[in-house]
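The chain below stands alone and is given as structure tokens, in the form predicted alone.
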Amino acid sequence: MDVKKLQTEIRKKLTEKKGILLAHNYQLPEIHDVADLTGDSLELSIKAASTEAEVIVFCGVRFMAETAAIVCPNKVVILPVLSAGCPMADMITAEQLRAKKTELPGTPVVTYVNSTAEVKAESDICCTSANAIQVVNSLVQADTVFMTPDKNLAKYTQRHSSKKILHWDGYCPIHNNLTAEEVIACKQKYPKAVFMAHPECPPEVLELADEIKSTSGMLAFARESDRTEFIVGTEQGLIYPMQRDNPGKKFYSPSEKLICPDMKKTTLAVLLQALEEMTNIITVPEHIRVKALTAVKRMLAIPKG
């Protein structure tokens, strides 16, 4: 079945099944053209709490689904491909969380939303890549904080925090690999190009950065901005939805190594057999769930500064 075909199937059984598909910005192309919805994953599981859709369709990695189930706890939530995981998120568990909270007793643990349902629950509070610094500056009864799972986001929100910082030492393998050499040898290729990184990139990289935003952050500066060439500091899947919304600029990945294997298992055949199956049902046990719901809500009640 070609491309055009499978998209026809999978909206048909949307439908059919009052379903929501939601794709994540690293996906690959075919599946952002057929998703009603792509973004950042938490914004995404947000949005799709405030329709009247029974089931969410997740193209993107586990705990993003699991973020659905924790949002969403009256919808059904399908995970395309049960494999398709974070190698970040599985840099900590629960257990080792518990046990690094006995060794620091009364400071706050900020968790990013790339963590499994079991570590958010074990969270004081979660934060996003585009509201970390915001985050950590609101708990202002706090002078050290405690940030998982990626050890970038949290030396990019030291940089902006008179708080003490400690860390977990995990990171994204994708962008950690991203080498300032690398991005300089780019930078020196397209001198006119605008350099957006991500903060889970390494210091290094975050240094040349002219920008450093989230997927979504970095999709609305292309959008508004009146420059003309960007590169792009993160997964390559991103270029796509940028190059689809603003035609006449040009945008460039700084390396080949910024491709993530989780992030491209999802195919339209395995998400329309899923679908089809009603298989591949990600829930989250509901004493897990309201305490990483009440991490999470924390954060969405900081604020907007």
Ligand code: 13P
The other form holds:
Amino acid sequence: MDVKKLQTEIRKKLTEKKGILLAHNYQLPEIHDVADLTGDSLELSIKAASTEAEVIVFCGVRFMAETAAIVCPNKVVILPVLSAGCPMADMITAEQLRAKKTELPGTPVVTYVNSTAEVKAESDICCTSANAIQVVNSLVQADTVFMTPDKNLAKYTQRHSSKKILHWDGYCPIHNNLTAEEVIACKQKYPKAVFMAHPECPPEVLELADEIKSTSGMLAFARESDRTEFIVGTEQGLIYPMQRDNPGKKFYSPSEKLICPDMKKTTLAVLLQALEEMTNIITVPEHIRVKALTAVKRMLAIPKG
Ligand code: 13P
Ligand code: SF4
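Write the structure block of the form predicted together with the ligand for the protein whose form predicted alone appears above.
So here's everything in the complex, that chain up top.
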């Protein structure tokens, strides 16, 4: 089946099953074009929490579908490719976090949504790249907080908070691989371009950034800015919706390595198959879900920054 036919079939099945298709900003172009909503992790969590649909098809990685299952226990949540995971989320286990909490009694745990449901269940509050600073600064009673799993997001947040931020040493293998040398070379090639970076990038890359934003934050900035050239310091999937929204502007990737293989696993064919067969359903054990929900709900109560 060609792309158009697959997209038509997917839309038909979604109507039949009272489903909604959510897709992360890094998904393939043909997935963007068939989705009801694309967005960053925060926008997708909010949408999952508020949708009337009976079925949520989540084109993204496992932690995103798990978050939907955490906030919507009565809906069917489908992750079209079960092996689509996030290596950073797997860098800390619930057991490791429990041991850390024993070392740091009384220190609130702020967990990036790029984490397993079990790890969220051990946390006080979740955050995303769009709201990490607001979340940490909302913990008014605490002088020290512990952030997990991303060391780079923690170091970035530290620059915007008077609290002492301790952190786990996890990282996104894709963003952490971007080097200052690659960014400098790209800036030299495109001297008029604004350099936007994701907070998962290492500190020496963020030092070079004109703007540090979540994926949807970058999309909004590119749309609203008077500038016409942008270096996109995040996974290359974001360039498709950016270019589509801003046909007159130019977008450059600073590195050919900025591709998350897990985000590219979801194709139209596998998505249609999962929807037809209602397979690859993500569930979270109730005792974990209830605890993780508390941490996610606390985050959702914080306004987006
Ligand atoms: P955003 O929440 O900024 O979309 O980031 C999610 C992610 O996986 C970044 O690598
Ligand atoms: Fe995880 Fe990085 Fe892929 Fe995002 S880009 S899903 S953080 S590995």
